[in-house]
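In structure tokens, the next block holds one chain alone, the form predicted alone.
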Amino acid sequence: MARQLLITGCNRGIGRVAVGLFAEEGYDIICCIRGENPEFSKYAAELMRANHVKIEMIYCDMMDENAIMSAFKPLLEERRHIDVLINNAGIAAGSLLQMTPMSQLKEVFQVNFFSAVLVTQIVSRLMMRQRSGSIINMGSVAGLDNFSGYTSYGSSKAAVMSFTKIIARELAPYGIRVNAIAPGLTDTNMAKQMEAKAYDEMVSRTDMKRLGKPEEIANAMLFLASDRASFITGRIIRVDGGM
């Protein structure tokens, strides 16, 4: 039986690339995205044909907790077997403290942190029943290195990475590993939204003096999901080109 991946926020950027890599490795995939996307559906169909895997969609807005519960409820009812959960959905926002409205802070935390907690609560029930699983959360170096201008984004990612370490201890007795990846600036639409000065500053901080590639982040996900990482849990893996 093929291994089963559930991934959120995967219709573009790192998540989209991860879907392709996991499909190539023979995973059946449940893709959780905000709404119907014909272009992504076409991409998924091509992956299914090329790799002989199953890819299905769950549609829900990570801003809406009731929608998340409704969308994921069938997984519990059907007692689906989930081998890997990747909490990848996220949004970015940058502003100095005095320029950060509370509405922005709440929105960023809802998508980046609270939704990941809720999805993990649901999927971990399945993993606890099957007594196995790997959970991978998307952190960020912005939550580790405390850059100015990242009150919303950096704080939300710091929360994600703290959550990762806490639940790694709670879930280890059930054979579930929990880790996070902390990428540096990566070549995605999120990077393109940055101001030129901030962009140049982030690139200059890296020893390799370049952006990360989505494939480089997704390959770290693939490793943490695999049995090659069977003794790794509660870790934050930096993939940042040296910062």
Second form
Amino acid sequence: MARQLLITGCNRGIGRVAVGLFAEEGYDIICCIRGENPEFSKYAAELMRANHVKIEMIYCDMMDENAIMSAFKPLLEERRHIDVLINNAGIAAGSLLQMTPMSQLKEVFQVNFFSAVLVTQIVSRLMMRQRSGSIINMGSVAGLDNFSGYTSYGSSKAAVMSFTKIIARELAPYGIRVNAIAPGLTDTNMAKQMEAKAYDEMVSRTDMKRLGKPEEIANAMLFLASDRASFITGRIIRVDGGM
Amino acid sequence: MTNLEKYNQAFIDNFNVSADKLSGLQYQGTELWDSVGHMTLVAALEDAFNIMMETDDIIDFSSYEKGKEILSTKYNVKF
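One more: the block was the form predicted alone; return the form predicted together with the partner chain.
And the full complex, kicking off with our chain again.
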């Protein structure tokens, strides 16, 4: 039986590249995205054909807790086997504290943190029954290095990484590993949203003086998902070109 | 084995209590029914009745009686 991956937020950026990479490795994949997307469906169909894997879609808005519950409930009812969960859904927001509306803070935390907690609550139940699994959360160097202007995004990612370490301890007795990846600035649409000055500063901070490529982050996901990482849990893996 | 017997057995096995002590038993009312024991009990009941409980129900499951109520009303387990 092929290994089963469930990944959220994967119709573009790092998540999309990860879907391609995991498909190439023979994983069957459940993609959780916000809504129907013909272009992504076509991409998934091509991956299925090329790699002889199954890819199915779950649609839900990570802003909506009830929608998440409704979308994921069938997985529980069907007792689906899931080997790997990647909580990749996320949104970016950059602003100084005094320019950060509470609405933005709540939105960022809902998508980046609360939705990941809820999805993990559901999927980890299945993994606990299996007594195996690997959960990979998307952190960020912004949640580790505390850059100015990252009240919303940086705080939400810090929460994700703290959550990762806590549940790694809770779930280890069930054979479930939990880790997070903390990417540096990566060449996605999210990076293009940054102010030019902040973007330049971020690139200049890296020893390698460049953005990360989505596939470089996805490769770390693939490693953590695999049995090659079988003794790694509760860790935050920086993939940042040296910072 | 009846459903009640299965239900009781999960408590007896997991919390090392006798059948006569089940009535009125509450979460954290006996040494082994702590948070870890609670999840073990839930897993045992899920296996016994072939169900998957939702998080809210796991949280609400605060006593022997409350658990019976949840299983019968939400998971169609007849006692």
